[in-house]
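The data below hold one chain only, encoded as structure tokens and taken in the form predicted alone.
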Amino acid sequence: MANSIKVRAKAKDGIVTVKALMSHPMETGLRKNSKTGKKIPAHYIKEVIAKVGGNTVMEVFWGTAVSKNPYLSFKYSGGEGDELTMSWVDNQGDSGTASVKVK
């Protein structure tokens, strides 16, 4: 999913507060449609992790029950002009990444 991902990383003495949205639909599998009646079949992120210089200073596992279009926002000691790269990977085999410099 093309920029599925918006990501703000900003340093403040020695700690990095990094806040992301996501563009994901996040079905739980639940909801039926209006129309045809049928179930919608489920389809949500599964796992999140954000890497700086290839370790990881943060991983999520997540569920059904996250809304549409999740907002997550974390915190790890790290400095200005880190390379931050977030990815996701969803129940369905899709994924997003976005990387940003820490100002």
The other form holds:
Amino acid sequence: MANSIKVRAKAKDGIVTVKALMSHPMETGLRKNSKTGKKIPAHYIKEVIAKVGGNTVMEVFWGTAVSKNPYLSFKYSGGEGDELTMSWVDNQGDSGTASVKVK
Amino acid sequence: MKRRTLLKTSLVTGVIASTGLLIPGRVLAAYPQAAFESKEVDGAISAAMGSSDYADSGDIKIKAPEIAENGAVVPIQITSSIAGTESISLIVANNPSPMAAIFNLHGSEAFASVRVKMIKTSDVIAVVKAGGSLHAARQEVKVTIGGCGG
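Switching from the form predicted alone: structure of the form predicted together with its partner chain?
Whole complex next, starting from this chain.
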């Protein structure tokens, strides 16, 4: 999945604010297909990890309640030029990753 | 803060390395499946945190809309000013599975923001783990159109 995460990270006064938008259906497994009446299987992101230079700065676990095309924002102490890598894994074993330089 | 991060990181790395579980890119903590499958608020909290014994705290701020027109996308922001905040959990009390998200802070700031689905009007609960104890804050969000329909 190319371009499955869009990440923006900005540094201000030693704090980096990260905003990420992932492209994912986030199916709960409770919804039914309106044509066939069959349940749509659950398909959701379980884990999102953010790393800077190999060190984990944030680790997020998600359940099915997170909205489609999830948005995530967090802050960590860092600065301009940090190499931030974010990656996700879903319950069907798919994954995505993206790297940005903190501005 | 730096020292604590270093200690924590080296400790965790040491444990993983010594048990031979060091796979590149692997997550540090295990996914708390039981917490996300639990149908009850207290059950979900104890499955995730090992206890559902929490005290209400004014040091946790939840920023959420009072009325959400579309339950499929409800933006929630949580900030904790409790010293030593280790993790922030977000719970939507009336959802079929109340646990929505758990943020494990690794020396990062006690701030988390995410968008969640809400089936109907419900309390949104933020549970913060700090120094081995649990603190919570809640806010009601009224939902006009539920977010789980097909």
